[in-house]
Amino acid sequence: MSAAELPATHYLNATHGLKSWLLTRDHKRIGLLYLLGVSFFFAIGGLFAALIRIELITPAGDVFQPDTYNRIFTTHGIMMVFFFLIPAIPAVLGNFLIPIMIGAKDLAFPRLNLLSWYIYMVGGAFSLYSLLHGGVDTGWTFYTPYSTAFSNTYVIATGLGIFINGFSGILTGINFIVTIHRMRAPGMTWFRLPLFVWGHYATSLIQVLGTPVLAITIVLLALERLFHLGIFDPARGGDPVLFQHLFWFYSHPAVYIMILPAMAVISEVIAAFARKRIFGYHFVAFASIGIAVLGFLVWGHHMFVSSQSVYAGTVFSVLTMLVAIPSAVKVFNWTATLFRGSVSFETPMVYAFCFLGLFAIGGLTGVFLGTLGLDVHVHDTYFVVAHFHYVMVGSTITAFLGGLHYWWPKIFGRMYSEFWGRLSAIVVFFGFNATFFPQFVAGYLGMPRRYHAYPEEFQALHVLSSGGSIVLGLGYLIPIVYLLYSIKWGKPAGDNPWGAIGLEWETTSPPPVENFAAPPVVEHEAYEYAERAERLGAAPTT
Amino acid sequence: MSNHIVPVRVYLLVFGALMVLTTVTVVVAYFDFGVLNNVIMLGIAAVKATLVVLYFMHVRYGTQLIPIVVGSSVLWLLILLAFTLADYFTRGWMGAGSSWL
């Protein structure tokens, strides 16, 4: 790395003052605004989480009440589902990222991408502030007919705050969508976009097609529980299962939204480490787009104990499996891109095996889930709560967490210490199965989810996991602290520090406001390492 | 959008169609058609939102990308539709006499 200065003007620097940022509409700010506010809803989150661990050390339920205890759940996921999860990775890296990937100024409609933050940020607020002042105790799911008839907590006020926030997401995955269609920089076709924005548009299109399905049915929810229309309520026609039917057309989806950005940001990493081409770009980047497409038709599998007729359940069933191909396509396809690889191993790299190790289990622990037989045994225990809690925190976080590091020294222009980063990795993965490895075997056994009180033989289960809770908590505060100290006093990082292809590695760090200082013409497929070793007459990597 | 200038006399037809699609809903209403009932009903009111979306709403004179993207929103209605009503039709096969579960 040769000894680099930050460039004297760029988007951080080029204009000063509060206003310049709550009023900007420059995608790159607005990517800084979202990591602001995502990492505030992760803070709220993970406190709640470390509650529910807090009480689960013991067997009785000697720390809150049962009635609390529903609260702390309950807002543990709402706040992580809808309001980190979701918009983790494509509402700060997608906003940062795509344009600048593609050779664009901006995102196609940027003051509705600065509108969608400000949705998303009175959306979390207007929740946020209803589930502490009152709380909601129906689980993130709010299963009619308890929250329509029974709940008597903050249903509808929660709901709204979910509602508004679905906006944002709608707004943001339009912005991707046009953007992707119409601001390609020249010669940038189809199919030499970097894999991070085929990603990123399968998951606008979930995000389009899925989310007015969600506001519908907290719409239905609301009018439900004011007039009791009856829609959900068997006495007068209606069907709670209805509820579980329209809530999973989105939120089974949903899961997708979370994980395709993630899989799109291992897809850069390990190119990028291995030095290498993706093994089979084409399919994954068609994999993203199955899974999108798949993803919407195996909604019922998370109704195979309800009222769901079994022939319905096994159609489900049988759909669920083909989701594993397109999974299995983009893990085979990353193991093979490794494979005479020149690999190293910085800090995102690091992060990357971990999402590997973690996505698989988390991903096999799945397809035991969709097997109709199995989950009528493990339904609606620990076996469930740590299989998507791998899936949706092991693999989105960590990748979410790998991404940050890969484009850091580009976000801020200078690099952090190599050695807590991989250190913080290393935590991160232990912690992480230290905490949720021991709940899969605790829910095999029978240990129901979403009770505070349990039998005194799961309670080394529990203590483990509580144990590797704080572990997992420690490794996701390192980063906070070695990142913050590098916007100050890191290296300057140069254009680009881990000789990575790509147009974003292109242009400075921190990049001109307008991303590139002349508009960049695409002559090359993504990731080309091979062609530019031969043309830098270097020794080919293999 | 196109800037497409659609002739008066083709917003003219198309309310006249409508009008007339409106007539036969009512006149139809009249006849009980048995099991038949909820179809014709629900295809002439497909019919009718059908020309609304191709010349109100221009999707006739958009680019390719206009109709792909409308398709897939009512397809994805369809799929939405398609799937739970097979959970409430075949419910009722496996009964109370049912003798395997």
Given for the second form:
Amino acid sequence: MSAAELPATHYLNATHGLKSWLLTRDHKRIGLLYLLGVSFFFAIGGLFAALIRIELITPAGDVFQPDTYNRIFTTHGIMMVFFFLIPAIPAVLGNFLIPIMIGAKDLAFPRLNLLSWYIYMVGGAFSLYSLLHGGVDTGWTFYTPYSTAFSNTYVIATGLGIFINGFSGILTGINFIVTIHRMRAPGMTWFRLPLFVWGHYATSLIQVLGTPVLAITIVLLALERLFHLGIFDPARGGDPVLFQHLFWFYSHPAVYIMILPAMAVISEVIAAFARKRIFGYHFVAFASIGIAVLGFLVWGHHMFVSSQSVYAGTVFSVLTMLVAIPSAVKVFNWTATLFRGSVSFETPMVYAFCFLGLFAIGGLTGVFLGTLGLDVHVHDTYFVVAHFHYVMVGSTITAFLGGLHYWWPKIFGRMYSEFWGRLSAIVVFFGFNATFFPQFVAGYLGMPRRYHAYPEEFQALHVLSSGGSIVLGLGYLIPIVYLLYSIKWGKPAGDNPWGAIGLEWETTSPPPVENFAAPPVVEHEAYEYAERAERLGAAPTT
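May I ask for the structure of the form predicted on its own now, the form predicted in complex with the partner chain having been displayed?
Lone chain follows.
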């Protein structure tokens, strides 16, 4: 196919009409449906984040009443965590790319895949229902006994939305696991899989094993709220710390549901734009599995000040340090890959560098919070808020944007403006740091989180943070404009605009309905950039 034209028939134009999209079983179209969904919920979460920053410009708490502020930050957390950060990369990029990357025609269960999107939207609808009727004020963690015995807001409706949404993640995880096990193309052995697939395989294990625990916890919360059973309420003989154990047993691995797919994206981008096989490919692959396993063993570090014994706290502190090792393996191996690589700075690579900077800060400050003595000092302060956002928001969103820019030519067959792409990445990076780095300082000095009023000595830091959020918001808005513009007016991309290696770059842009004109056969290792350079007569990168 000429680089000046798009294929005559591809998944976007094979069938027409709204019904063909709403009843589609094509994993690529379902990925785009998820893109619309997560973008919608991201917009809601971002709007409520803006309201938070507006309130915190002044120390008096003079924009919203305390109860209203509680509902605002709760809605922001629920929308961002459960309906954007957790599903964003797996549901959008994973859905679109995993079958193509392994040489399959589709996911193993296409109908189940479509059902997972409908479940996701129904869960979001329940949460929006509670928002439209006044919202919920418990915080996104729903801590008991406040959520079961004292809150007069729509706790059950919101919890039901999250409960329903959890089944979407479980079904997606099952679909990915079965597809990766059973539908790889001939020659696609486990250690020829792209690291993107390894990352999503590990993520799927967490989704399938961890999400039911959250579902059970929400059911118990609802039962106690409805029937006053005394599971978590100490006034009825319950144990509120039990809720924390159950909640964080899922919710800390949920951090890795967000960050493992982000790491998977970064592996692909760095290999493509450094023109090298990822250094220590096997270590990076097994690091994904190691993070998934160890992630289930560290939930107690959220409870150092929640009546947990010093001995249990010490064990969880040590385990927290251990889970940092496979994360560090990935960072060091990415750095080694870049060393003496033929590095180019297209938009996806700029986002990858942004990810490395933000993830390094988030990861290192996580070690602080895993240390017993220091965590007691900064617990429930803005230090935790900053760390949380560097890992879960800054790192995940920059990886999501980097991956979206990397595979955008494959998804739509069109190129976007490199100037605006690089500019948006730089604006996001500086805006994010201006927003959240001052919060490390405020938290270390004792500024508690979730307060709408605060001492005047913290105002300068909050003003800086709110100003940075304006820059950050602009950085998120810019890509919406030029990416949408590129769908119709962008330059045709060709099948492989980056000169990358992988099965997704061996089919047309956009791909046909069944992904490949003929079933592919894999004969080479993953990321054979040096070998390809030798075949083409160029000097290989070492």
